[in-house]
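Only one chain is included here, represented as structure tokens and corresponding to the form predicted alone.
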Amino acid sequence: MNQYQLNIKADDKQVVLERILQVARYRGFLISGITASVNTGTNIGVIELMVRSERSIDLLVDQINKLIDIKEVTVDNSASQECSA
């Protein structure tokens, strides 16, 4: 099972993070770890969610950005593994 690590920018929404975490368990993601916060003066989110598939990222990726509040979605390569459990 592949492990990933998301970074993504948001508007400071209260449903946003409802949304995310729908889509990746829609699309069959387990969720590993989530850090979030908020840049008060610019009103956008910074969330790093960790995930494990077997499905490509690229597939979670897409869908998140489809969202209407998301500015942006970048995949950390640097902390994506594969992990056996």
Contents of the next structure:
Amino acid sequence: MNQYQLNIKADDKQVVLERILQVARYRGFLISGITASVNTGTNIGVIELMVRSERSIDLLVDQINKLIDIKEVTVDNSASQECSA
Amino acid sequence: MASEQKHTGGSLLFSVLQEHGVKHVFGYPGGAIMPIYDALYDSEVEHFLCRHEQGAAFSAVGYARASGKVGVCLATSGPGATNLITGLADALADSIPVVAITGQVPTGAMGSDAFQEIDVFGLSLACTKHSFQVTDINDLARVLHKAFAIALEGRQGPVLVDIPKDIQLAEITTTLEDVSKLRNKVKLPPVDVGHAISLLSHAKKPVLYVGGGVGMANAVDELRTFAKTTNLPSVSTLKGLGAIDPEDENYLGMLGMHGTKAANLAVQECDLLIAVGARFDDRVTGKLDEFAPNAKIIHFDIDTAEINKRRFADAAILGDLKVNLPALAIPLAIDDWLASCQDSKITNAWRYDHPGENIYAPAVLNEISQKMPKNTCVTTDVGQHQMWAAQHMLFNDPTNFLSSGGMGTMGFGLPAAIGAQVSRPTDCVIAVTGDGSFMMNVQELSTIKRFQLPVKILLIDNAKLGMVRQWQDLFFNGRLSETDLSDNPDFIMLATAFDIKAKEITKKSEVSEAVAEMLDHNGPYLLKIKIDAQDNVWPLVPPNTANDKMMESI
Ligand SMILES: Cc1ncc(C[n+]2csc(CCOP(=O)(O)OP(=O)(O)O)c2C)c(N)n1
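Moving from the form predicted alone, what structure would you give for the form predicted together with its partner chain?
Every component of the complex follows; first up is the chain already shown.
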């Protein structure tokens, strides 16, 4: 099981957070942590998502990228790790 | 220059639809969508009243698939909206551009468990490409334009727009925007064809694997030119049927669970598989680890997320097939391989010399395929009849074969045929259905009656849920659990009740005349053919088995 941190930038739209969580669950990633904030000036939301899975993180990055309101998804390698759980 | 106009939310909806060229919509009214139906009363958009919202959604899907335009359906809040869901899921799985409009309770009542309130916006997350809920009349036109743009751009798909009743009633003075400006392009990395060209030119046994993406990208001509220039042997998925010219001597037929032997053997043996708008679906690959085990992969797609999803791509060619296919069209020296594929095609060709007096469905479908007018659009339901249609009918364009692929939804065929007939009023439309599937949206016979749509229905009656019965016989020790339909209604009487001419045949000797009568008939027609309940679809690759280990009989 690997742990990854994704940094996601998204338009501050209705349900964007729900969409991200739904995609993560459906694609087989367990959510182990999340922080989210919105810059009210730019209306851009920044979401840090910690996920665990046996699957390659590219699968999730590609699927989240497909969501219409997403601006950018990056994997934060410094915060990602293999874990024994 | 367009001038400012006064609108209600409802009338603005129809103005925007017309701006996008929408002439026909499918729907069903109800309380929370009444202002929209009131505006429809004055609109030039033609509405087809279906008899269940699922029928409306599938008609919109059929309309879109047969015409390449966006299909539009309408439903009220609550149960109306939930009835659309199956159709939207089907459109998502098969990447079909549909815009669904749902009424919602007024914004002030939202979140109060109001009468016929359901969180359809929440429900839409798993079954649409994108969705909107409009809570300000000033957003309505922009959201609707975006809905059309999203449905069509990149990998196509369904978009839902949920409009609360007060927004439908709200008044606004607005100038309609220029729709062309709103088309935003999906950003993809630049294509590097170098590696793919090298893989192609070194391959000794390459195969072209054609998927539904070709038709969706409107790239049938480019694909055929590519196939001709490279001279590649080709195979097709269910949704790809019609993309390759079916008369092409190098075309080996459908691959996968019920694919032809020639197609599956070629793919299993190939050293390079060129996937074009296809996604390595499990019904195609069989046991994934043993699918095309010796092949390198070139994968053409518009959707980045399909690359490496189920099979690693040695070369990924992302983007518009119309641009990318010509870039790789080089002549190949593969004569020995081609000859062996052609041999296999001949050795394993279908046979229609079925013994006995009983009607043999594959032969009937083959006969219809040969006799039906050019540009006939065939829809299917789901089950054995669907696989027989895919195997034994030939289609010269993907818009001429509409079948629920990704979702495999029974009940698809009849309403999809209605949508197809509305979009192509002068073409022949035939719904090939089974006695189980037909009953799932049988109420749509009413829609056929009302609009006098000349849809032909071929009902292949085995008095069973045939495909499930086949699996119970093969893989569950013949324990036939809940698959008997021997108490079916009298389908002839049923069709007649909807003013649809109907006929039943039970013997092989009656087939030719009955097929001719159906095809010659001007209006709607139902032909029921009785087949043996034991007939199976062959070949069959058992679940979790490599595609070369197909069963060919019991
Ligand atoms: C909505 C839905 N429910 C259940 C199924 C499972 N299923 C697949 S094929 C089939 C039997 C179809 O029977 P029929 O329409 O008579 O076609 P046949 O296989 O006999 O040709 C069933 C129940 C499905 N595909 N879709």
